[in-house]
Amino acid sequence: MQGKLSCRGKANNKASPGLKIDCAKLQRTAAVIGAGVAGSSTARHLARKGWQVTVFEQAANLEHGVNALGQLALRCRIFAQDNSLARFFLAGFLYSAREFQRMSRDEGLGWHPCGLVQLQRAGRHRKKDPAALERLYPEEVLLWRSQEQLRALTGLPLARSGWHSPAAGWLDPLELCQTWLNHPAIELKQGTAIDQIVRESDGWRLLSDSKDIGGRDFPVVVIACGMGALRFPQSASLPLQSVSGEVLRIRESEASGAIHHIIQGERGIFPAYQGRHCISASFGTDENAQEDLTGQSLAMVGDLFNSPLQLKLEGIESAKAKRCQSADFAPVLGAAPDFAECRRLYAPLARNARAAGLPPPAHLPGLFFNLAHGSHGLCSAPLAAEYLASVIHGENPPLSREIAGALDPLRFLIRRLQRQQVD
């Protein structure tokens, strides 16, 4: 592709088959399961369009998981080539930056657009061609800078050359979710674990310990509870993975007070917030790992600088969290397929991966997924929420068909059929 990466694709002037909802025939009430970044953003985007939303959160309060980390970075997930996912994450990054700026101006959100520096990785890590990436991405997203330029930019003795993302920044995820949920059309029910979603004639009934806790049938339900989605039969077949890790919070020193950008390498360090720096999470693929990575994380932060930065190492705090990601590391977004029926409809793909003339997919009416944002939730979840809200409300979605297809929950079943991996 010549020139900058485009956020646009082929116009999606109407929703895909099975996605379009006739709002005139629906009471505009929706339930969202999960009050994290995905769930709270979905609730707010629906509320903006005139929907009454009830959010069910299993935990007794919002200060848990990723929300308890204190600082979370908005950064664009970078791809070396133009493809649907690259376009989605670029569009998501720019959308989130505008959303957080608006919320900062209108609602007092503590959004800090300080910029991010990603130092070039050494050793076995593949180096991406700076010139090629600069041709793909706009300047507010990605600029290659020499070691001397980065030192001049940050005022810090950084160890290597790398990338500068001027539009990146950070915020407190707990404050973000609380701000999204602070809307007269949103009701938050905490300490309420939904364990069954049952289809009724007029919508979906939500049950907790086999008791009806919704008080009514919801015409629309959005599952946005990360790994918790696997407890529901409607989403149990999704290939979701739990990735665990921890962040460290260290006290600000006189020297570390000079950090005004997010500095990222194998680990990263944030500007001080409430007297402490956050050292970015050491997430790994083994969700049961108990290894203490404090020393390793501190050493990796030290590697960001040519000369040691004096840090206060007494009184280090840690916060652990788990993130939900999919098998292909892309969000799971869209209408919930009727997997059993779709397996029957698309059985010909197991005999011919390029079979044509197949029928449109079958969906469970009024049920949607917004899941698996992994470590890029601030970049992807707000735009994903706007996409779902637009589909549910009957508006033209903000994503092209190609991009929506790359995120569609049905993609995993289609691939398995094409690879003859389904019995």
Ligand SMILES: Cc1cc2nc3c(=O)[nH]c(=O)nc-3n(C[C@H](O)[C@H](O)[C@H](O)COP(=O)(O)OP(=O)(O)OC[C@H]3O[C@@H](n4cnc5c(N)ncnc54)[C@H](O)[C@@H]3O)c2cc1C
Contents of the next structure:
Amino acid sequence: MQGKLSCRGKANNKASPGLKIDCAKLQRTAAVIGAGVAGSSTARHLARKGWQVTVFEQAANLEHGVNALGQLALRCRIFAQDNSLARFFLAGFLYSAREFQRMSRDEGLGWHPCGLVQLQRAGRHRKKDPAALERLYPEEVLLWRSQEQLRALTGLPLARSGWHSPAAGWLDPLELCQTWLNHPAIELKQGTAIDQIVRESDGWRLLSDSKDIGGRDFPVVVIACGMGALRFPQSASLPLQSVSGEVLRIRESEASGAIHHIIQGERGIFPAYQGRHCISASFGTDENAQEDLTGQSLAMVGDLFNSPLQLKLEGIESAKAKRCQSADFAPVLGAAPDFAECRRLYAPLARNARAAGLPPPAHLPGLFFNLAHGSHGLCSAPLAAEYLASVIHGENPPLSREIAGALDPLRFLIRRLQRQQVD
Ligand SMILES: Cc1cc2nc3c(=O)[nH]c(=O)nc-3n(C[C@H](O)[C@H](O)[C@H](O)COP(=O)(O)OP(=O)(O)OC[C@H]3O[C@@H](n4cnc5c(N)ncnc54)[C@H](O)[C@@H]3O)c2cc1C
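For comparison with the form predicted alone, would you give the structure of this protein in the form predicted in complex with this ligand?
Up next: the whole complex, starting with the chain shown before.
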């Protein structure tokens, strides 16, 4: 262990040639495909740097999918070792907490930094060593607490010891996206599913129903539409997977009104919002999604407490949504590789996985990905947006070369070549 995780790294000053964008020559106009957490935050971060942004969203309004869930938690994704992903998620968590705090102060966003309690898993699932994690993470992110300490903190009859994350909190994802998109330099075009991205001499032309919708070409396009990315040839080879989840919303009772922290175990329960508590999602891949996970989720919430908390079980609402994750569970972030050309450039890796002296990657100019935020989009998407906006704008990006490499869309092809899995 090298001490606590650091968010800083060596700045990635030397962008590869494909990443270099001559801002002076560019009209600062960009298109973003998808108005979820990733697309909305990317649009806002570009707008902050002076770009005019058009966001294309296939749904007729923003109240669908994840945005209809009511409450999402900002929680740090925790790793047992210090590595690039651990550093990215820690930096992302702290960045998001600051961004939401600022939006709450300046734009009236309902951000609730109530803290989160993660109870230790029972029995054989007790995996993470408290002392090792406390050495890695700062106190505002993770503090080990005994059962008595957690009971005193929350005032609830919690069943086990666990972790307290004081800087965690929750917000309404619909309100978050609306707030990010509410900027004079951002135009939102709803009900517009992009189905083709075509390279023209001045940039990218976007087509919907095979018709040109913009009447102009965009020098920069960010694909931030989750699984929707698979419909474009430029991103179709990315290993993305759709995972279905169900969130329950139960009515607030006198007893449950005492919940002021997010309490998390196998499932979690949020403080009440608009008279209801969210019970965090149960997930299954599309192939194995179960029909009814309601009973299981309620039982798991019951397991959080030693004595049963009286919950109102009549009138339970459930909401389903899907998330997009990558084969290695990390976001897919950065300039879009020209996969066919990269396959040719890096063919030597199939003969020698450590081949040196290879050329820099080839990219599709002006095309970027911000995808696969998995189950931690609130933690990863805002910093990902700031990273992309910095790269696009030609500033020093806020992630080290090592961290950016761990998220780079090219990593999957490189690994497959090294393992001789490419025909
Ligand atoms: C049930 C559930 C609970 C979750 N709970 C949490 C939580 O508590 N905390 C947390 O951090 N994360 C949580 N997540 C994960 C989080 O929701 C995701 O990480 C996040 O939504 C990813 O955002 P996104 O913008 O990448 O994708 P999405 O939210 O899927 O947004 C993509 C958008 O692109 C649009 N689109 C798709 N194709 C096209 C096209 N061709 N043209 C135009 N638009 C298109 C879609 O309509 C959609 O609006 C949860 C996810 C689920 C499913």
